[in-house]
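This document starts with one chain, in the form predicted on its own, laid out as C-alpha cells.
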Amino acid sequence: MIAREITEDILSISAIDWDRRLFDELVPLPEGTSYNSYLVKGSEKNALIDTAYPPMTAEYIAALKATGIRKLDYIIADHGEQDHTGSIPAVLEIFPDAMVVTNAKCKDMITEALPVAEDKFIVVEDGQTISLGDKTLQFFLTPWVHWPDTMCTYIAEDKILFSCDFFGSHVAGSDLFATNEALVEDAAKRYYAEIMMPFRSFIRQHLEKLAPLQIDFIAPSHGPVYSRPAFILDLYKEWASDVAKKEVVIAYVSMYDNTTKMVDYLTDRLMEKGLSVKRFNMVGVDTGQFTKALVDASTVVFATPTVLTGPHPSVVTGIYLLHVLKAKTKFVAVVNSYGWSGNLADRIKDMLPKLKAQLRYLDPVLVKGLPKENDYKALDRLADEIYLANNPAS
C-alpha cells in the first residue's frame, strides 16, 4: 500500500483488496475492491478523510506513517461502516490529538461499533465548513446513498469532491484514476445496481444538491478517482432516472427442459422484433450481473417450473432482488411449466408489493408438461404483448 498524489497536497492511500470475492457476505466481488482514504495537507492543519477496513489496518497505518505526516488534526468520517471507519482507533493511537469530524447519525454508529470516546467528536451540520488554512472542508449530508448517515466532503480550492460510497466501484486495480472508462463503467454500474438502486429518488436529489459545485475530481471510497467527473455524473443521472430501456430480462430455471424450450422460443421471437434480451439461468447465477441488467430493463420475465406450489427457489432469488432493489421495471410476465399445480402468476405478484403501483403484469403463459402447439402460440402472443408494451405507438 502506498500514498499517491491526486494534487500536490492531497494524497490517496488505497488499501487494495486484490483477493476479496465477497462483500458483507453478500455482494460478489469478481474484481476485488479497494478502501480509499485521503490525506489532505493544509497550510495550518491536516485532515484524513476515511480510513481502512480493519483487516488491513496494520498495512494502512504503515502507509500513513510513510507519508511523513507528523501532525493530524481531523479524521473525517463520511460514513459509519467499518470499511470506512475501522482503522480510526489505530489512527488515534498515533495521533491522539486528532478529532473525528462527522454528522450526528454517523457519530452514533461509530460509538456503537468502535472504541472511540464521545469527547473525540466534532459533529457537523449540512453545509458546515472547517478550515485547514489554505483549504476549506465543506460537508454535504447525502443520506441514503446508501445509509442514513452518509455525507460528502468538498474542497472548493482544489475543486475535489470526496463522495464516500456515492459513485463508487468495486475494483482492485493499480490505476489511481479512472483511465479505463469502459472497465470502470461496468464495475460502477454493478456497484450502483447492488447498493444504490433502491435509493434512486435520493440519488436524484443529491445530484441536484451537488450540481452547483465546481468539481475537477471525484474521489470515492471504493474504486479509482474520476478526473473527468462528467463521466460518472452523467451515468448516475441515466441510471437513477425513471426512464427504462427496451430491454427484456429473462430469469429462468428448467428442471426437465420444458421451461428452457419455452425460453428459447420466446427469446427468438423477441429478438426477431428487435428487442434486446438478457437471459439468466438463476441456478448459480452471478447476482451482480443479474442486478446490473435490472438497472435499465423495462421488462422482466420469470420463467419457472412449479416447486411445491411455488416458483423454483432460484427464481425466487430473482423476484426478491427485483423487489428489494426497486428497479425501474415497468412490465412483468410469468412463464410457468407445471405438473399438477399451475398458475404461479398470482404468487409472484404477491412477492412484489413494493412495485405494485408501477408494474403492469402481462398475460402469463401456463403450460402443463411438454409445451405444445397452442403453448407456442401463447408465447407468440406474449412476445407481441411485450413488444407493444415497449412500443405503445406501434
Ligand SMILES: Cc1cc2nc3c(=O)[nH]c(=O)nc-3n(C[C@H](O)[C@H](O)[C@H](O)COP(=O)(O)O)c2cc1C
The other form holds:
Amino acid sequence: MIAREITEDILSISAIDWDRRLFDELVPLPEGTSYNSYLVKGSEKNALIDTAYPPMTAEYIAALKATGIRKLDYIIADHGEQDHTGSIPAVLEIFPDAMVVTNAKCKDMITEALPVAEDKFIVVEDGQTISLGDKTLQFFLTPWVHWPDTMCTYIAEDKILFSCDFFGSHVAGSDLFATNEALVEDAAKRYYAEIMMPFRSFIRQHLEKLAPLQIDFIAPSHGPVYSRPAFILDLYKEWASDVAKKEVVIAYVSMYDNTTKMVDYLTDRLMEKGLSVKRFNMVGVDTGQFTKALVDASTVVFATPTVLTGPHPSVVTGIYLLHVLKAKTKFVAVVNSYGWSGNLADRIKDMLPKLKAQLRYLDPVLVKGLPKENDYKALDRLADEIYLANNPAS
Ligand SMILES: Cc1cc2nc3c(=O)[nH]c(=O)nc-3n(C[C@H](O)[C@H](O)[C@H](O)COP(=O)(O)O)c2cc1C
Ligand SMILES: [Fe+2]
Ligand SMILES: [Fe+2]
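Mind giving me the form predicted together with the named molecule, seeing as the form predicted on its own was just shown?
Next comes the full complex, and the chain you just saw is listed first.
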C-alpha cells in the first residue's frame, strides 16, 4: 500500500482490495474495491480523512507511517461504517493526541462499534469549519449517502470534496484518477444502484446543496478520484432524477420452460417495436447487473411460475430488490405459468407496497401450464400495452 499525491499537500492512501468479491456479504464486486483515506497537510495542522477497512489496518498504518508525518491533529470520520472507521483505533495508538472529528450521528455509530473514548471526539455541525492553517476543512451533512450519519468534507483552498461513499465506485485499480471513464461509470452505476438508489430524493437535495461549491476534485472513499467532477455529477443527476428510459427489464425464472417460452415470445415482440429489453434469468443472477438495469428502466416484467402459491423465490429476490431500492420504475407487468391455482399478479402487487403510488400495473398474462394460442395473443396485447405506456403520444 502506498501514499500518492493528489496535490502537493493532499495524499491518497488507498487500501486496494484486489481480491474482494462480495461487499457486506451482499454486493458483488467484479472489479474488487478500495477503501480510500486522505492525508491533508496544512501549514499548522494535519488531518486524516477517513481510514481503512479493519483487515487492512496493518498495511494501512505502515503506509501512513511511510508518509513521514510526525503529528496528526484530526481524524475526520465522514461515515461510521467500519470500512472507513475500522482503523481509527490503530491510528489513535500511533497518534494519541489526534482528535476524531465527526457529526453527532456518526459519533454515536463509532462509539457503539469501536473502542474510541468519548473525550476523543470533536462534534461538528452542518457547515462548520476547522482550520489547518492554510487550509480549511468544511463539513456538509449529507444524510443517507450511505447511512444517516454521512457527511462530506470540503477544502475550499484546493477545491476538493471528500465525498465518502457518495459518488463512490467499487474498483480495485492502480489509477489514482478516474481516467478510464467507461470502466468507472459502470462501477459507479452498480454502486449507485445497490447503495444509493433508495435515497434518490436525498441525493437530489445533496446535489443542490453542493452545487454552489467550486470543485476541481471529488475524492470518494471507494474507487478512483474524479479530476473531472462533472462526469460523475452529471451521471448522478440523471440517475437520481424521476425520468425513466424506454427500457424493459424482464426478471424471470422457469422450471419446465413454460415461462421461458412466454419470455422469449414477449422479448421478440418488444424488440420488433424497437424497445430496449434487458433480460435476467434470476437464478444465480448478478444482483449488481440486475439493479444497474433498474436505475433507468421504465418497465419491469416479472415472469415466473407459481411455486407454493407465490412467485419463484429467485424472482422474489428481484421483486424485493425493486421494492427496497425504490427504483424509478413506472410500469410493472406479470407473466405467470401456474399448475392449479392463484392470481400471482395480486401477490406481486402486495410485495411492492412502497411503490404503490408510482407504479401502474399492466394487465397480467396468467397461463395454466404450457402457453397456448390465446396466451400468445395475450402476450401480443401486453407488448402493445408496454409500447403504448412508453410512447403515450403515439
Ligand atoms: C416446487 C413446485 C411448486 C409448485 N407450486 C405450485 C403452486 O403453489 N400453485 C400452482 O398453481 N402451481 C404450482 N406449481 C406448478 C407450476 O407452477 C407449473 O408447473 C408451471 O406451469 C411451471 O412453469 P415453468 O415451466 O415456467 O416452470 C409448482 C411446481 C413446482 C415444481
Ligand atoms: Fe457505507
Ligand atoms: Fe463505504
